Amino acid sequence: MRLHLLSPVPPAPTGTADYLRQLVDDLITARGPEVVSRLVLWDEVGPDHPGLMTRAGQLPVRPAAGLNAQAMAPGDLAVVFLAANTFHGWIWGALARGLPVPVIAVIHDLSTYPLIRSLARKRLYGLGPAEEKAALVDEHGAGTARLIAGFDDLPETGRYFILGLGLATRQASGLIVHSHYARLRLMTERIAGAPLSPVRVARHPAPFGPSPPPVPPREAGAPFTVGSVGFFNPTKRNHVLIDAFAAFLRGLPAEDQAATQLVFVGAIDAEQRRAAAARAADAGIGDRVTFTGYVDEETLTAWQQRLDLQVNLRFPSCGETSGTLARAQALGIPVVVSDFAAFREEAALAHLPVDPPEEFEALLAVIRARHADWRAGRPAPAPRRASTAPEPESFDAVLAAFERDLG
């Protein structure tokens, strides 16, 4: 059996990407180097593609524009990753028109439904009108169109809170996720159509593999620094992040404020940023807040241990976990995430309420804390976990059941 993996490779600049790369390196590990003849990868890229770099050696790339019943053989798996972003508009395409093998789909976004009808709208990747149904009718029935036709006029949390993930529930034998939320979402918003097939939750993929890079020493005189890592965008709750920073630094002495540093590392647009910058300026830290931009892996890394505090929050939610907080898991960066969705099962510094008024007078306590124990040298408290639901089980070990299942 030859195991087909749809996904975004690097160096797309998403972190499914760099997922993918992991997740590979885990299989290696767990599997032993011979399981690289049976995976077979599959992107928008050109032929001249580098292909991915593995523990096991360069495995190559196929174009995506090569995927064809002819590519695939009896007794294949397809393994598709599936994320509410553009850099995965193919794969919706591609389920869209039918996989000749079982299919697998490794859910990273459980609200899709909102790239499912841009794309629709645009008729980019073969998808139209009768694709952007398909995506609802089993999670809306007989309501599907008037959904369609009234979403733009629903709140922001009720655009978030819709799923249309129907192109890839209908086609795929089994489902992976990595919450339980997201698997008891997945289980019980469904009204019409087949049954659902099996949900499995899977842990991320190692993000440094067997052992992270050592945390290199602070250099003297190293300022105070929080910092937002990944995609800059309003879910991130970064409007509060730079209110409640700059509440901070009002209750510090002049000469404390310029040893304080508040970053967003990784890409933001430019009507995004200016946005931002201006917040900041208008707050009075415009001098204390830097925006990186898009960076590569290593200087992710780089920047990650730099930060006292990783502020990962979001709200309203996808569903999705994030990959820049299992990096800083990975890391031992103390983290604060929203204490909402699959957040809740995440191991955290605090989980905050998602709640404005809450929202930023608990961030701001859990700064002002933080910064405490930084003056006073003191390791942040160990992190913990807001829910009882169980440990994930790896990747490989929810593969392989699938697997046996379609044996």
Given for the second form:
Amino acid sequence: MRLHLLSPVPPAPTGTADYLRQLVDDLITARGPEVVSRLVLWDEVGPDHPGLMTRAGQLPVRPAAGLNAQAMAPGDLAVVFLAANTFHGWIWGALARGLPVPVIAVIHDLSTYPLIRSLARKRLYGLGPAEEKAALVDEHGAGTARLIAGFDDLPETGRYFILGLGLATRQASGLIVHSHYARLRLMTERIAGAPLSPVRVARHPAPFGPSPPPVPPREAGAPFTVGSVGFFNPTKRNHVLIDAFAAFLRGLPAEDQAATQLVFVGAIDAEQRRAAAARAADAGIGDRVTFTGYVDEETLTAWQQRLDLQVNLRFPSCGETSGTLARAQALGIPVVVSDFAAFREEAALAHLPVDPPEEFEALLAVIRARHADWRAGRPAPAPRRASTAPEPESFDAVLAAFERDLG
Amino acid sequence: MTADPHAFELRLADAVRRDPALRHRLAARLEMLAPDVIWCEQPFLWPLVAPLAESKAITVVYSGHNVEWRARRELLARLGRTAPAIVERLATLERALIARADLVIGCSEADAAGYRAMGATSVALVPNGADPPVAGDNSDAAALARLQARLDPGLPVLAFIGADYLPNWIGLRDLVVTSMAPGGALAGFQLLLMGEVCRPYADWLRQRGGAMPQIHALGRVDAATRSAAFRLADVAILPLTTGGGTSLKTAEALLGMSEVVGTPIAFRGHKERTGAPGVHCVAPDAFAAGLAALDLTDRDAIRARAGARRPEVAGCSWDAVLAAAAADPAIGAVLRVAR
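For comparison with the form predicted on its own, produce the structure of the form predicted together with the partner chain.
Following is the full complex, with the preceding chain placed first.
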């Protein structure tokens, strides 16, 4: 039995691509190197793609254009990795057309309707009005048409809470999510359609394999560094971080201010960068803020290892999992998250309220406390989870359970 | 949001900015004044003067009376409402003022901590003070006679003074006025009600129908009438259930000649004085019962207790408060600039 993994692969600049590489390494660790002979990777790549570098060597990636009924055999299993950015468009298209073997869907983002809507209206990947409707109808029943018509008039917060996962839930024999929050939403936000296939919660694969890279010694005189990592977008609350960091700096003597920096590591579009830089300049901290833009994985790790505090806030969209958060946890970097949705289940130094005025004050308090520890040479307090939901099982264990179910 | 009455203060700056005549008058006035110090007693009008304060040569002081965004949220919650857009905008506004302020003055420890949490770096604590409410001479004699003629000498007298500010009225209504209806715990009491809080009381009475003859709504009062009312009062009441800062009313009541009955919120900033003679701190849900249980039959004893607490409450007087404030180095630095 072969496992077909349908996912963006590196170097696609999306977290799912990194996730896949980490997952394959996890499977190799758990099942032995021979597992790679069972793995078939698919992505929207050209024939000259170098393949996926894994712990067991290079694994070829097949172009998605060759994905057809003949590409899969009875007894095979397809695992599709689904998120809400365009790197996943072809996978949604493949789901809509139907795959000839049982499918396990790994949900990386609960709110996928905006992507499906956009693709369907552009008639991309074979998606159209019927698929747009199919994305919603099990969740909204007779209200689907009204929702489709009025979607653009919904407030931003409302739009982020529309799932639109019907193309996945209809096709999949099993679903994998990364939080109990996501599992509950999948199970409860349905008013029509066939019963939902089993949903299991898996933990994020180990970003660095069984042993994360050693922490390099801090450079002498290295500044106190706070950072936000990953794609820069409004749901990551970076404007609150800029304001809170500015307030934190105002409370420091000038000589201490010079020994601090705020860094945004990751891709950022020009308009958002202009706006964020202007906000920082208005707050008087323009010279203390760095935007790296997109960086490769090695550089990303180096930046993360310089961080004294990683800020991983999300609202109103709280994805389903966060690769940069998993990396911070593996590297032992103190990280602060939102006390909201899936992030409540994550271990962190602090879980911040998402109510904006409270969020600002709580973030400022965390930065101040972390800086006090940093100055005193004290380690950050141990991370804790805000939720009492059980710790999830490994992806391998969850996948094995589905493989058993499917015989 | 703009139509919401709880966004009223937020609309003030917008109203001026959208009116060219008002805007020009303000600009001309500011140019004429050429201030060295901009002293803000509230954050609502900060957007109007913020451009002037872009120059670091101008010292900005925010002398707050509440952490406004928290006070507004509490008030809305008390009314069974949430209006996150208003609260968020207010918080943003207040935070902007705090970010620019060279000095932030809080009137309670809790407010000072709240301002620090919002990013304030230089914070001074100056509690609200008061002048003794009862005149030391007989300048209130005529008013006294007038009020005495309205009161039943056999019934205890409560006094409350307050602005037309929703927390004042809500606390008074829920903790006192409704209990003064026939059959209520305070049915045998009289109330001298002063200040513009009489307006929401009148509206409420009109909507409710009926009369409450033992409540004497005096409206805005002159100094003599206020002195007379507090001279006649057996109890100065402080039935506050929301709000931040410290209450001017509390300092005034403590310096007066009556028993003082207030909620824990009313005694914010005066906690150490709640054990003084004739001072009673009562939880909101026990307020009316606590008042009703007081022995108010001996007016001489009430006056004696008020006299006995004078040394403990002397620090509430404006003279004492301002002397302490002037000695604060941060405030002293601002005052030197102002000179």
